Each structure stands twice: as structure tokens, then as C-alpha cells.
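First, one chain by itself: the form predicted on its own, in C-alpha cells.
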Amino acid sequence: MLFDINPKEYKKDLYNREYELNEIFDALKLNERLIVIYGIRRVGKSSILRVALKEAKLPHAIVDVKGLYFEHGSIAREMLYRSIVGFFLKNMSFFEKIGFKVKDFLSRIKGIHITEIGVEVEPTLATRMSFTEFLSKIDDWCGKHKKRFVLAFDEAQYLRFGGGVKYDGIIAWSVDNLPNITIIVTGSEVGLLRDFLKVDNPKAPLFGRYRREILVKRFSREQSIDFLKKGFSELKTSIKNSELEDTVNTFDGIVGWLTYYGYYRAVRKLSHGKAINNLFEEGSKLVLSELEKIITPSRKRYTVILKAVAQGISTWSDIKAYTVIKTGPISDKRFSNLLKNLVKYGYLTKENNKYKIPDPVVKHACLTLKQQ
């Protein structure tokens, strides 16, 4: 259903993303080797990715890089091996249907053992096999069986925490050397994803490589209203037009929050007011859990900057003046770096030399931040 709060898996549950899906299908049909999907948080990138790969009926693996980083603090090769193998096992029936024999493929990799209860990955695999070797084995198998494999890194900007492993170099090597593999990277922290890929840096591995870039935008006002109407119709729930208008005014085309609102109203049967309040309350908890990991290195100042912008203070000089009053003196360079970081992480945007918070739930969450 449209109001399923989990990432979508099937096209029928995905609203109005034909352009983005067709761009991915076209790139895969042409055997393009690198696809980059951008967009702010909660506009549906993960759903588009999952639906596209299911619809394309290609063998693939999706790695939740952000989840791995938040759990382990770095992205070691062993974690990627386990994540990819785990994805294979979780989607075994799908792969069997499309002719990708997972167990046959995995049995060819030393350090991975097929057992009665599943697949075991030896802890020493990462020390015995480089990630390029691992990818080469996938490419070789696909070449022999005339298959194309897609490896997707969701929130790929966190690959920069690879320790000694330079994943941008590995991606560049794959693009150059593995004709049967397409790499897809997604990122909601657009500035950081660009910093990681360094596609405009002549000294960086990915410089000059062709890539298909796809920007996932928030819904327009008309699309947001139509999305809500169709979702409520699907669940046979009647909603006043004034409530639809208020919801769209509040959540500004961010499909993730519109989906939560629809879920609260049509599935949990909450009133309009309670659904809005619940969304802000629960959404803020989610935002703050993500945000805390970002602002920890300079929590006091990040908190004050975000509060300032959430309250409507928008220019560099005014935000700095507010920050100095609350936290004490700070150099222009240091203050500018903090602002730039928040823009790179996607928590702030800068337009016409004014800063704002693009997500209404993030704005609400920032107003509740407490200084330490």
C-alpha cells in the first residue's frame, strides 16, 4: 500500500516515480557501470532503488552503509562481505526465479561455506581476499552465465570511513575493469557524497568516469495532495480536504512524512491533530537519533546554530552573533566550517545567502535540542 511505512519493494506501492525508475532502467539496459542517486532524507530514494532492482529482475545486493557505520563506527571489508551474503540469503527465492544460483556462486569463494542452516562467512575472509577480488568473482560468474549484477551502496557517503580501504578507488576500478557489474550509490547527505566521490577532482580515482546522475525531488503540492487522496482511497478512509491541505502545508512534499501521516490516520485511526502531533513527536525522535551522531564532535555549537536557524535566524552574521552570545567567541573560519558541515549533511540549505532547515520535522526536532 502507498502508506506502508517500510521501504517499498513493488512498483504498485510506489507513487509517481516513473521518471526516476525509467532513468535507472535505461542505464541498466545500456550496461552503464555507475549510477548516482541524490536526494534529501525521506524523499524515497531507498524505495526507488529497491523497486527498480526488483522490476529489472537482475541479481543484486543492497548494502545499508549508514547502518553499518552507525553500528560499527567504520566500514571494514568483512562487514561488506557479510552484508552482501546476508542480502543473497534473505532474497534467495527471488534470485532463484531469475536464474542467479546463489549457493553455486557462493560455493566458489574460499572462506564462505554453505551449511544446512545457511551460509557461514569466515572472519579471516577479509584478510585473504581483497574487495576487488570479491567483485571480480561476481563479474566472472556473471560473464559466464550472461548475467548483469548490480551492487548498490545506500548512503554511500559513509564509505569514506573505510579505514585503510579506499572505496572510491575500488568503485573506479570496478567501472574500468568489470563489464558485468553496475555500481549504484545513493546519498541523502549530498555534499558529503560529492566529497566522497570527488568526481570533479582531477587527482581523484573517479574523475572523468561517466556516471548517470538521478536527482530525487520532493513532491509538488499537487502531487502531495494526490498521493494522500490515493492512499486514503486505497484504504477506504475519508479525509476532509482542509485536513489534506493542512498536512501538505505542514510537511512540504516530503513523501516519508506524508506516508507516516497517512499511516497514522488510515491504519492507526488517529484524528488529524493526533496524527500531526504523533508525527512530529516520533519523527523528531528519529531525527535526533541520527543528528546526535553528527553533532557530537562540537555538540554545543551545532545545537545553537540549528536552534538559531529553526527560529528563523537566517544570515551568516546573525547566526554567528546568536552563537557567540550563547557559546562564547568563535573564529569566522571555524564558524563557517560548522555551517558548511551542516549543509553537507543536508540539515541546512543555503539559498540567496540565507540558511534554512528544509525538513519541517528536522526543524521541530532542532527546537527541542538541549545544550550541554
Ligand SMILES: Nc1ncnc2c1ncn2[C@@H]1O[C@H](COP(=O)(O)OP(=O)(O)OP(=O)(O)O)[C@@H](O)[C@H]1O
The other form holds:
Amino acid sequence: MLFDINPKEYKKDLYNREYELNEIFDALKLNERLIVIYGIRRVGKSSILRVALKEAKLPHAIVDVKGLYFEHGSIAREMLYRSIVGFFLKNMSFFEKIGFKVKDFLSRIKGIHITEIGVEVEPTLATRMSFTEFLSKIDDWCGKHKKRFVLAFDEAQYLRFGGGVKYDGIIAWSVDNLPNITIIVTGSEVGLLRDFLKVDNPKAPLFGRYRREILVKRFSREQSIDFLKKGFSELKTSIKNSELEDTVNTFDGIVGWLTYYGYYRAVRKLSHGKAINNLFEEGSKLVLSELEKIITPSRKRYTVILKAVAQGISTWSDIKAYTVIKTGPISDKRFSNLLKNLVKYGYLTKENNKYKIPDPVVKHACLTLKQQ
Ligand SMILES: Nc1ncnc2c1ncn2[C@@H]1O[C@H](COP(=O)(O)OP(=O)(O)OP(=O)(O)O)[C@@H](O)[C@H]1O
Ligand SMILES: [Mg+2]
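What would the structure be for the form predicted in complex with the named molecule, given that what you showed me was the form predicted on its own?
Everything in the complex follows now, all chains and molecules, and the chain you saw is the first one.
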């Protein structure tokens, strides 16, 4: 169903994205070792990743790095092992179908036990086995079985909270040394992902490594309307053209919001007005729960900056003037840093020296932010 609000797993539920899928298939066919998928929030990165890896019929694991970070506060090795093993077990029947014998593979790793009720990862495994060793074991197994393994880190920028583990170095090492593994990283905080990978820093491990970069863009107006039409027709719900137009005018081509709209209308049977209101309300809650974490270190100033931009104030100097009026003097350097951070996190974009909030629901959420 196109209007399923979870990330899509199967191609039949994924609208379009042929280009992005083919880029991934092509990279895998050529045995490329690093793929980077960028795109703003809710544009469909996780769905593309999941569908591509199912369609490619390769053994793989997808680690929800952001989920791990929010649950545990850092990305310890043990959590990664658990997450990868957990992914294998959850997709066991798929893997058996493509000839990847999960149990056989896991039995080769000391410290992992498969029992009736699930999988047990000995806490000592993490201290006993480095992540590079773990990857080497996967690579060896694939070499012997003539298979390619894909390890995907969804929202990889959170790997920077690796505690003592330098994941950027490990990814670079894998790209250099493990011929049977492709690493895919995705990131919606584009600036942070680039920072983490340090792809522009000559001294950093990943500098100069070949990588396939895929930028997932929002849908065009035509695609957005067509997506909604197909979704409604699938659920045998009729809808006025004027409502479709209004929805796309309001939410642009951000498929995550369009999916929510369709879900509210066709599954929950809300009216057009109620669906839009709900989306702004519920969507804002979602946005704020993430945003609050990010702005905490300098809450008052971040709030004022976001409110300014949400109201249409767009140049560096106008936003600064507004911030000074509301929160008192601030040095140019400090102010620039705050702005830069918001761009890095993807909450603001900067184009032709003008700042903007690219997502209408984020904009709405920022207007409701309480100063205190
Ligand atoms: N091409 C598509 N066709 C149909 N639905 C889609 C498509 N892409 C995304 N969706 C839907 O949009 C929502 C957001 O998708 P997804 O989680 O894949 O995006 P994301 O870019 O990974 O978002 P986030 O930044 O929140 O991680 C989900 O409800 C998903 O089902
Ligand atoms: Mg995602």
C-alpha cells in the first residue's frame, strides 16, 4: 500500500525511485564498496535502501544507527553486533530463500549463540572481537560462498557517537581491504554526514576513496499529484482535484508528509481540512521531539533564530538583528556557528545567501516553539 506510513520494504509499495534503485543496483553489480545516499528528512531514503536490498537479493544487514543512538546514547560495538544479528534473524526466511545460511554463518562467530527464543550475544564478544574482525569474518564467508554482503548504516552520521570506536576509520579500512563487502551509508543531516565521513579532508581516512553518491530529491509537483492519485485509487477512495492541489501546495514533494495525508484521508477517513490540521499537529510533535534535543545546548538563541526564519526573515544580518533584539548581544562568530549548525542538521537551507526552512511542517513546528 502506497499510504503505509512505515518505511517501505517491497517494490510494489514504492512509488517511482527507479533512478535511485538503478544507481544502487549498478554500484552493486560493479562490486563498488561504498555508496552514500543523501536526502532531507522524510524524502524516502530508508524505503529506497530497504527495497533496493530486498530486490538485489543479496545478504545484507541494515543498522538503524539513529534508533540505536536514541536508545543507548552512543553506538557501542556490542549494540552494533546485536543489531546486525537481530536483522539476520528477523529476515531469516528471506535470507534462506536467497541461499544465505544465517545459522551456518553465525555459528562461525564465537560468542553468538542461537537459541529457541532468539539470539544471545555474549557481552564479552564486544571486548573479544573488534569490528574489523567481525567484518573480516563476513568478508571471508562471502569470499568462500562467492557472494557480496551489503552492510547499511541508516542515518550513519550518528556513528560519530561511537564512544571509543572510530567508525569512519573502520569504514575506510573495509573499503580498502574487504572486497566482498559494500558499505552503504545514508544521512538526512547531510552536513553532519559529510562531516562524519570527512570526505573533503585530505587527512581523513575516507578522503579520496571512490564512492557512489545518490541524492534523493523530493518529488516534482506532477509526481506528487500522481503519487496521491495512485494511492487513493489503490484504496478505492475518491478525492477532489482541488484537494490534491492544495495538499501538494502545502506539503510540497516530501513523500513522508504526502503519505501521512493519504493515510489520514483514505485509511482514517478524515476530511481534507482535518487531515491537514492533524498532519501539522502530529507532524510538529514528531519534528519537535527531535529538534528539542538539538537545540538544547543554546535553546533560547536557536529558538529565536528558527522563529525568525519561519517568519520569513532570511538574510544573515536580518536574522542576527532579530536575535539580538530578542536575546541580547552575540558575537558574529558565535551567531554564525549557530546558523551553520542548523544548516548542518538540515533544519535550514542556505541558497543565494538566504536562509529558509525547507520543510513546511518544520516551519510550522518552529512557530510553535516556546522560548523558555
Ligand atoms: N517512493 C515512495 N513511495 C511510497 N511511499 C514512500 C516512498 N518513499 C517514502 N515513502 C513513505 O514516506 C515516509 C518516509 O519514508 P522513509 O522513512 O523511507 O524516508 P526517510 O528519508 O528515511 O525519512 P527519515 O528522515 O525520517 O529517516 C514513509 O511513510 C514511507 O512509507
Ligand atoms: Mg530514514
